[in-house]
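The form predicted on its own is given below as one chain in structure tokens.
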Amino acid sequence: MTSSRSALEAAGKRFRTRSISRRVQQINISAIKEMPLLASRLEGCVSLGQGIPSFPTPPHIVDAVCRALRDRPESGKYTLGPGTARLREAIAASLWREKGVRADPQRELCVTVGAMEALSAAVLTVVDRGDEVLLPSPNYASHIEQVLLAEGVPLFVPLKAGDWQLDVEAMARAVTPRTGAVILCNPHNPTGANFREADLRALAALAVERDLIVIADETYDFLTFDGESHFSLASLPELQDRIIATYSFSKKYAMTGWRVGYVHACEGLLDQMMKVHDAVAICAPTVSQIAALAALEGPQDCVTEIRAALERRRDLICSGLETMRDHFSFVRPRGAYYLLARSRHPGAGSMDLALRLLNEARVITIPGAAFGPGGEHHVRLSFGGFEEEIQEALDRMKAWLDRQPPS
């Protein structure tokens, strides 16, 4: 079972399959990363695709790294395995005051090479061969990856076409006596949804009542619009010993490159968590764990200051997308930097689309269909770049289609 056609084989790439394992080759990397390795080998292209954000990293963060490296020999040596007892405790302290979450540092909390290895360790913790696990449709390609890496089985529940909004009855339909699981980012990528806190309460109650594990993604937990604020399911008491929360230091700090996270889990399912982070990681990079303390510990001016760029980038790109509403319909984001453009050519299916933009438009988009059946026919779009590059592909696009529209 594959999520969806490579981008790469779609484009002529052959893969080696003889002494490859079943489970590797069940998967594929991700369209999100496929995308600008096919740009890379074209001259010019501008990006809407990797959800990259452009600000630097602040520059309080890089000065604490600095003189870490500078002056204290330990900042290139391994940490304890779940990372410093310093920045647990700073995270403890960050998650209570921000969403009312009480974490134990000692305990309940693991510092990770971003929040890719919490999930991809949490999957792998509760996910045996054949279980279901509930993804909402659309829903984050890396996600349905984990879960076949696992050896799991995907199972797509719609959101509302609407608004993006979470179905739980649907959901609720879905499970069976195999499903075990079930997966969500929130604020959402692909959609740029911010879930209903009613809704959220709801799949809550519905993992208690059908025994499931809740993976909560929340790396964009910080960024919501238009003065709406973000329901972490981590607060929820009734969660506490069936809900695995993974968070980031990439987009809320601007610290893609740094490769730090970290997971938030009761004891006794990060015990188990552990025994593959050590068999993948050993440790988050300490040179990281000091970046994110400062991060934690710094001014957070400028969180606001992205939050309020990215505001400003959401309407920018909403606004050019009016000018192609002839070719595209769209939902606008209430949170995170993506959303889905659908097509109104239907005999344009999004793994072409996307590569026809790519080639003969110059930018760079990401097929819908990575991200499960609910993408098909949509091209995510991101807003994380520079205003002029988010403008310039606009106009690129826009001159495109109004050329050669997609039959």
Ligand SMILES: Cc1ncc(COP(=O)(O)O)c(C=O)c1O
Second form
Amino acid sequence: MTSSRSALEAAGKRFRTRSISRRVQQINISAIKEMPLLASRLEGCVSLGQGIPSFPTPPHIVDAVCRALRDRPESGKYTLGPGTARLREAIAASLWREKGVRADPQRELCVTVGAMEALSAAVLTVVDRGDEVLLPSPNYASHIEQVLLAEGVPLFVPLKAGDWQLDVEAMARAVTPRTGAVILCNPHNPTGANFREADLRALAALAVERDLIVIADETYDFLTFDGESHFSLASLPELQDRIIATYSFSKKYAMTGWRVGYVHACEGLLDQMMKVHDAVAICAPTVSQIAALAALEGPQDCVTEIRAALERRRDLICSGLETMRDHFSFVRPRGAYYLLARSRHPGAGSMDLALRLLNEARVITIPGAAFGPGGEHHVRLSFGGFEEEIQEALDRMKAWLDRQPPS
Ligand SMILES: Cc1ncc(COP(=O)(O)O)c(C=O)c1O
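And the form predicted in complex with the ligand, for comparison with the form predicted on its own?
The next block holds the full complex; its first chain is the one shown before.
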């Protein structure tokens, strides 16, 4: 396996000629996508890797798209850059209903190609070469690459190791005059943390005091467990003119492949972001906007069911890992569908561990190093897959660990 990885790296390097921009040379395809690629060359792997939930897109969403494609010729054409007026109105209504957030559908919302495009456009809009961007560590790998793509400098501040909560005092100490923004995803990928309201309020105060833009990645805002609520930075009036909040239909409505999300920001910020959106996407796919509208206007039990199923899977993976306590420690996830397991054998790096789990146990995991320095010595386990697959992966991990010679 080490050899297939080297082959992959070598293939990348072969083309690193003068014609490739420095900007692109210094970023990487995240290991989240690389591990399944390596696994595709092996037989019979089971996955705790990429965060693709097992659920199919709910039938009422699919039906709405089929009907529109059949009956409405405009379904195959570009929409306005920010998205259809009807979808933006439905988004504004749902933000108000679910979070008490007011968004002007004409001036403050843009439908995007997933949260990913919204995040990239946000970072490209507010980060200049050399600007520092505060990131908790470990952190969602793509935020790091987005900052590098904008030629910014990631400023990693470790999360608290015991519970993966924010260390806002450390964040405050890290800020310098070059720090322009902070990116925060809550609930958190890869740790499964649901950040505390008091810390989020303290972070908001820091942003105001130090004049930082807050990029709030709300991809998992619907997904907390044990009846815990989610506190949204987007609900804080003091952040109104300095927050860019990005949202996704991918996980909430089982629509990862539709590539649709949206961004909410004040007019002054959104106007600037629209230039990036126009340059890279023109508009989000029209069929996916139709699907997103059906998702927002349709019954919401699908969201409740997804949440309940993922909570059961969280319990399953935690009880499986309990039996491996000699080898891994972990914090029980309170949101999103990821768990970061820390190896109690810190000699080996996280890449080695993930590659051995792949080669020798045929279990796909993501090496923690992909999530920044704070992720080293961990592997990220996703519990978005079917329960049978999670159980099979746990059994294989346990059997593999039992085969290891005592250290
Ligand atoms: C934290 C986080 N942000 C953004 C995304 C991308 O979301 P989308 O599919 O809407 O582009 C993901 C996908 O896994 C994610 O985990």
